[in-house]
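Given next, in structure tokens, is a single chain: the form predicted on its own.
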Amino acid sequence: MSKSTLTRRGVLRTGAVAGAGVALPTIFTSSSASAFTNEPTGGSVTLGFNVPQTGPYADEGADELRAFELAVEHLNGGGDGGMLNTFSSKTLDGTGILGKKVEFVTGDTQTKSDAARASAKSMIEKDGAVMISGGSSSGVAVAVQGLCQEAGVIFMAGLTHSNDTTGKDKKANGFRHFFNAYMSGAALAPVLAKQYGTDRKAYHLTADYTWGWTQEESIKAATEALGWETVNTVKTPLAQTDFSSYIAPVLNSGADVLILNHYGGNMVNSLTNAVQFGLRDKLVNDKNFEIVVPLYSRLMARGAGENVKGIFGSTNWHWSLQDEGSKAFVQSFGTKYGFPPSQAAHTCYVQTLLYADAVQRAGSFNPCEVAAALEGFEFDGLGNGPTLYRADDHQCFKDVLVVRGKENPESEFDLLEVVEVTPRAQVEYAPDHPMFAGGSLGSCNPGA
């Protein structure tokens, strides 16, 4: 089994340096003799994995790191090969990338944009990372994507769900495999209409940053199109841990649905507060009061425990899928770590393979040649069925899952059930859709 050449102590030291914001030699100039930023010249190539190891999204970050390490192991020919065996592209053969052994460094985003940029900057300048991936916050993703554009490296976004990442803040050097808030609304609304009807009054609690804003906008538009009335929309700080003061007004608002545009630890706490206040036991407007969590994850469901039973949401991927790619990934991840992977782990593993494959097909680490290989790339075998990396905005298009908290789970991992696989065609939109308007993809930057 192949392992990273970095020791755990070395990894921690890297994170500490990044967190301290130590001044490092800049490469963001044209003085380098290299053809592009961090052109690998030896027998190895370094990738930078930037994840939240602290903060409200730390659970997702921990699972992302596990997936990154597994992807590197498979690229270097270790383990059982995982999704390399099911990926429709057959250019990767377990000998690294273009014959170079894959190494990696890590950083802690702290779920804060400034910390994430400092961490990514250190990995690019100090460690020579030729690609940055990871993150579990759209605010972080937008910030790091901008940095990678300036630095001339590829950014393969991890978990980021804001429309802005491939909307007004899209960049030529940035690519997103994860789905987005518009897709959640498009997939979820028909299911909500079927379950709860078209005459509903909704109250939104929304994380106050780019993801929450576009999630609220997307689900609000989708449910209002059904005939639902939006009673109120209230923003909550990302650092909020007790949502009691936000739940009490819901009871007197006349709403019969609470939509929690929260993720990670925020969602766990707000849903727990809502259940403690007895919202799920209320009868309002002659209807059972309902709660909806538009963006779900198994890690969140585990944190919220029995409170998630019967609650609908959407997710990018789930370990119970039975396609060959998903089964291969679950087998590899489960064998290595002893439990099934999350959607965050899946998207980060896949992004790493997609980057490596693009380099292999391009025959170069030059970010502009890699970007060209990713644009318009169609593939299969990595879960979610046939998928397109759209050239217009660097957004992946694939099937979207609608899930529900399971009433009778058989284990601590069996918490969500897939109730509908929404076809890709139902969640597609034009590149100039108003929710994605503004900004420009611009031109690829090779850096040095």
Second form
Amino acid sequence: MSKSTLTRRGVLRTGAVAGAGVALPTIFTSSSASAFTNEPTGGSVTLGFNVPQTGPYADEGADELRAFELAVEHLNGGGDGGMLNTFSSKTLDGTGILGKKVEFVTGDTQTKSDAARASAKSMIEKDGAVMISGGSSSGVAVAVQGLCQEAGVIFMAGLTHSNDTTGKDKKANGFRHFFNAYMSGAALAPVLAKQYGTDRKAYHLTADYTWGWTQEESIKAATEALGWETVNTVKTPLAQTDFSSYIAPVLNSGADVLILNHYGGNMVNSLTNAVQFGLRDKLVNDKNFEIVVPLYSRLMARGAGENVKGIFGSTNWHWSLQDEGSKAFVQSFGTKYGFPPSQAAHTCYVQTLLYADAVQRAGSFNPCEVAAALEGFEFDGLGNGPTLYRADDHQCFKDVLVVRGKENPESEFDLLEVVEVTPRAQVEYAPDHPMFAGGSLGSCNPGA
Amino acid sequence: MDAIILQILNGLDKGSAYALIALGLTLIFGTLGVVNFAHGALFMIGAFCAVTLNRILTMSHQVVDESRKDFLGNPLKVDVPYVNDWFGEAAGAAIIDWSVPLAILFSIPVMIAIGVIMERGLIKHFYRRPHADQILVTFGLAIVLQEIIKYFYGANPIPTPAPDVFRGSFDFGVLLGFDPNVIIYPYWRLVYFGFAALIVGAVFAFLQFTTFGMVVRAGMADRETVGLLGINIDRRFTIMFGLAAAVAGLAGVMYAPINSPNYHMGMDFLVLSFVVVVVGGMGSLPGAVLAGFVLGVLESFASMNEIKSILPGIDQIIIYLVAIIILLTRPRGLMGRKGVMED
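And the form predicted together with its partner chain, for comparison with the form predicted on its own?
Below: every chain and molecule of the assembly, starting with the one above.
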């Protein structure tokens, strides 16, 4: 039987030799080949911001771009620092990311999957982007997330609300800070029950694509669990501009609530049409007829004008929140641009900070190390209270806001009021929940 | 029965917009022989005339209200419209409330001017060129106009409400002996339908009962012979282009409260309006109007759940399906002149 004696010096010596041995191949290869896609070698690092610059979501894209520019400014030590001052993680110090100055390139998704993939590809291959972020559609997010997985870069999704993004289409290289349709249903249903009772008959109009389907499934399940009956679910074409022929039969269906699973221009027009048809002035089943818009954004509310008054919905974030992080972001954004940020701007700003922080904590731009730093990461100070980036599906879990169209707005920005901040525990679900089943994260791809 | 009446009403309303746009398209094709793909953009500019007048009427100066705070915590600056200063608060509010009907007066000279400039500045150079060239240049023009509007007004829809008195809906069913709430219809859509009927009637009367209209109709039938009679037909056709632009513009102005105007609304209507023109018969004014209403009603019926449960997706293809059937059986369209599109 041999005798082994461990000494401090012996351990250090063995460790040094072993470490040199492990590092040797990297030392020899680092000058000739990258360890991962677009490994930054100079004094700067490039991020790719892929937003709709043309098409119906161009205003939302413009707001996302403003947020990205602000985030880059703060990361490089400019401006007032915004949420860097309130972020619970203190690794970012205004000297860029890992000492490299942050630069960015932009692409136009046009809210079309093909165009979004092409612009993301170009930013990765031609501009050397090490991370892609942004977007205003679940279809686009799923497409670009797939591309980033193949290319070996991190995708920090922008505005994407479909369950599928972190459900059946989830990817190891993709991360979503934005909330999802399930969370909207879970947050909204109890408030609807409190406001309108548990004996209601609902009629759904649903945009006929991935987001609409999961939105309808989620809100239907949540309201039925409370005792609501679903009278009918009708899919409407995405290109529809006038919804009168879909809305006209609603009153005659026996329903006393209309749920509009629409977003963007679809929502603006369907809500406007529903109000024009006088639905909100009617009494059905001895109850006031009500309309619900499960996913709200301030930019959409502006498009629908006075029609949003008193109508409930959910949102990821709102500029009127009074936590320190939200106040710092609104102050910073409002001072620079003259108006408050949208939820799309907030989520894109936060995603950029979270990526930068993960790189800093990992000590590397290698997407697999960045992903590991993001998985299971708990943080606070970026709005929405304490938040977890769940490792199982790369979905953020945080408080969700239930909002209502404001009756007496004081300005063009003051359109929604927060009626409830739904605690994170109420919107959490198991990673294998049936609405998120099918598909797997797979393994991280570092690319080159 | 009630569902059928409801969808007919909806169809008439959709058909009104199709018919007005198709009427202008047909006027231009019939007089100048130009296939104008920028016509949807003229409809969109009409809607933005309503937006613009609304913005002019709501131009304001700011008064600081120390008792309230803005989103950054500074004293709130409250906007007070100049019309309130000039006419008093009640009269000022009424003027703003009626901005869409007032925009009709505002838009007529603007749209005629845009139409005349378009025709003289660009389209006249393409009279002798193939239809493909005309389509390309007018489509390009539509995109340019669209981008200009987006630059100044943004991509977000802009709510442009109808006057208060026309908001809400009318219970048509009660009038016909049905239960309440079975057939309801918004007041403004009724106004839109009435307005469309008025415009269509005015255009027909103008062409039918005025000397100017008679000469234009003669020019549509045989341009060269009318020219040989010493009549400056080109000038009259330029005026007709301006009128066609005004018709599209008026259709847009009155449509603004139905769906908030946005920069791509013209494109949404353009393709459907072309189908309407082709189905009605290229160059036929009554054909364009008839096809507009027929296709509008058919589209409404196709979106009924009862129909969709038998034929899923029919609501998205019905117009094109009808167009194919009509063109296969009657290439000149419902009321087209013999020979047009038949060779």
